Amino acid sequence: MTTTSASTASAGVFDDITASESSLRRFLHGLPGVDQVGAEARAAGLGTRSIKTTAKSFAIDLAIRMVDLTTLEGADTHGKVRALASKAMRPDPADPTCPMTAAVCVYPDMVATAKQTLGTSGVHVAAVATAFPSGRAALDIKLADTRDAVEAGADEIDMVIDRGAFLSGRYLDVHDEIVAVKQACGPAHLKVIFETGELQTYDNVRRASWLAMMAGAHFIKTSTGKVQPAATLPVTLVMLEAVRDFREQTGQMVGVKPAGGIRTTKDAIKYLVMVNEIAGPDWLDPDWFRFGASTLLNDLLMQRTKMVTGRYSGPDYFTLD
């Protein structure tokens, strides 16, 4: 089966399903039950895995590579904005084989300035929209700050669903408003933020996943970071197995990005293993997983240079974000 992105999907997969909210019902209430303490239980058993010394060297190189450096603040400078973009082009100056990180996320104001500071540098700048964190606007709104973050240009837009939508079961609304949103987005990649720890369930999440990927999300990401709990990883094995299963049935590949509270290597190892595990080695690619994250990027900064030099950095060697 050929493997495309959900950007490709063909026109009509999912039309007879989308018809109306009682079939689209009928669809997210088929799929099959999550297993709360088997989903949980496997999570807890991936992350005792151990990998040796090579492949955590190349597992911090490639964490970075899958970082979205973000800052989300109300405090938010233009000063601020152009550091952390400097930053991810170059997380560590005074080791150039560093890698680059996958991308500088902010609010749609900010957009301007990153994409000026990263030029071409192959970074991409990602922007929060559609009245992010809350997502509670009028539709016109939220298309208006997603054309208005791509004009400025935006790579990559990171939209938040209506939630009260969604546990409300007006699944068809939700679906509709993440098409809408991606045609605004133009050449832009959609990234759809389900904010888990307001969807109660496991099942919840898996339905959010299959809704956000019928209706063409590039991405499906877990959270804002303005709630908690926010990413974990029984809700990214959920996630992960969504998009291994939407691959397996239409061809297509969809990324994951689980977002907040993410913040030492150890962490971010547990990820990859779980990537590898349950999606696949395909999943190993900045391209279909990101990390959203601050904080996490001085940690494995800290951890490289050990592995490199042999002794760690202090805390206060690497900017704080």
Contents of the next structure:
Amino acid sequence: MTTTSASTASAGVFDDITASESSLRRFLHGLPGVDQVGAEARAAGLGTRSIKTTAKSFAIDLAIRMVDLTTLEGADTHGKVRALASKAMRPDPADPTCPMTAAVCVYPDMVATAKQTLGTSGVHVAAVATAFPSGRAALDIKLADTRDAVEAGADEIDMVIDRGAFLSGRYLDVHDEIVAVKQACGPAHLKVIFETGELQTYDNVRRASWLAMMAGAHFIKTSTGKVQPAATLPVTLVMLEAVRDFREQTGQMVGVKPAGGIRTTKDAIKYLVMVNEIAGPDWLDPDWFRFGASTLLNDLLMQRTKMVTGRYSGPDYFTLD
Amino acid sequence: MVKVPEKATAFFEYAPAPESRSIVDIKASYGLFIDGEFVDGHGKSFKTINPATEEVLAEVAEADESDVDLAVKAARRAYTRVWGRMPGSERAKYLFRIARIIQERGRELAVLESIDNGKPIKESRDVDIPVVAAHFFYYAGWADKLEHAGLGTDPRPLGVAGQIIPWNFPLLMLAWKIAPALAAGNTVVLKPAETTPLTALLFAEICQQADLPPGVVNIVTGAGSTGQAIVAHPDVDKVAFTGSTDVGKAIARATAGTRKKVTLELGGKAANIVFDDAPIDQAVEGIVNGIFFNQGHVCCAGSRLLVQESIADEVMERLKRRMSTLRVGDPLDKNTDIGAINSAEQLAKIRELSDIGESEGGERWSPACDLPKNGFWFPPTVFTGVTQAHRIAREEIFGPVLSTLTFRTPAEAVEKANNTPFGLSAGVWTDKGSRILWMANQLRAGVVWANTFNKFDPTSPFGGYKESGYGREGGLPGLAAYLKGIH
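Alongside the form predicted on its own that was just displayed, please also present the structure of the form predicted together with its partner chain.
To see the whole picture, the full complex is given below, headed by that same chain.
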């Protein structure tokens, strides 16, 4: 990542705000509200952009490069993770020009396996930590979970916030926990998951975004994928507005990752249009925007092949991992 | 396939995505639609052009007095013999049929509207045509329920309605006029605007396709003199006009002392009022939608932005950033946000008033945008440092030009918003529900939008105070305007 990353930190800028529960609350509740109807209308409007030919090719390759290829199942095995990692490096074995995905995203105990397969390919290993997905564990356990994943070689940590604390208004607890996890991350980059399906309102999403950015998150992420609704266009819109405004104020860029429920190329392109027109073209890079997804990749590959050959091939031509 | 470099230039350039014109069949010349047939007019003809390219689209007949007389006679015949005595439930069937055909031929109508008017296909496809169909569906539902409309036990139609509509929403204004008139049992003679006659003529075809009895709808194309002939015709019972305040005043004078009922929907200079507790990002969207929707060719456009002084700089910064993402160009491209100005005449007026704004000391800003060489174009423009004394704060520009003023207190906002000869619409942006209600009571405007702008629905009445006209269109009041009865 570039030096504008939040890792070089906002040290100082928000100290007054995060000094106490009441000052933090005052700040978060002083953020301009989000009108639900207006936000949803704007997201739907951007969804009508028509992305064709060269623009579509550009978008598909960019989307592939932004995928955090994910498997987060109780049934995950080392074999499954190795297969996924291979796919991340060579999404389309038939076409060497097809780009790699950004990362594979796994549980901490699978990090070593993923790392071993990926080697120096450049594909990152992301690990979900901090008692994912519910986040219901004591802080020291969350920190141990994080350290364990980092020690096993994770390049990125996807943590969940304490939604219970957030919804009961203990914003400082949420903030301090993010700060603590970030410390435990060491060199690894931190993505902060809000589980927007549980925060429910766009006002909450905006507040959570600022809270996480002030605490030093490298990325803010919508969902675990375990709660419905997961990522939606309007939620992502509100988060993109937040990172845009944060950069205006601090000069620092924070990434955004919608995760869960994005399954088609058409959907992915709608997100990219939104990134382009809300946050701006600087975010059109895997360093600043990711898709948390599993089935999305094969649809992107099918559409990519269609762009090259002019016809659709069946799902049998794409690997199921 | 274009291989994207490893570190892409990170510029997402949308490739052209034009809607195909092939769905539309534009004839070389069009006659007048009188008594269910297309007939040659007695007058001259005029050309209608595509304002995005200046290409001539078709020759259209210019109806003279004798043509208008034929049309009114046909309408009178159809009224007395067929339509006026037809049961409402039967009239409803025709209206429902027309509504369905409009939906079925929606793409064709949208493309034709964009070609003739210059508005982006995104808007004709997603706003104009769906709302047109919605109006016919809505009033079709009323046709057999007139005695339950609270207008007396036996409300009767007025007779023959003469209707004159503007060029900014050609088919939508036609629907606002024709749907309630027909539902109530009237017959109509309608004149579309000189620069945008084509969708009205396609609507005439749709009337034929729907087997609408001859003479119920008559379309006479032409310019001002054709309109005057309609207004002056002694056998017209009702005049409905949407257009400029000057012409509206002339119509009011011409109909004074006659039995004609008149409704006028005229100009506006709407205040879009943004308070410091507003949802800022959505307010910015609302400002953009308020003034740049349909190139600002909207009588209820939010052309005067009143923003609370404490957030004025922030709002302006965000507004300019948002304006930089507006895509101006080919109306048929699905990604176009702002299309062409409808005519050379209108473009000249927008330029003139903008230049006056600058010379009076307003600070003018437009994002960098490449405008096509041919056709009529004006970039989205915002003026800051405008005061109530500036002409651009008082006169209707009817283009993509926003004047920005500031206020300090709610009372001052109301005072400034009402300080205009117009009173068509207004917008209020605030998170406080109580303030919205208070503002809505204070504002002298026919429509007050809260945390939104330019929302139209057939069930909602629309119309103005003061020089924005009188009478209401849409909803139950829009029906009452075409009925004798207690109202």
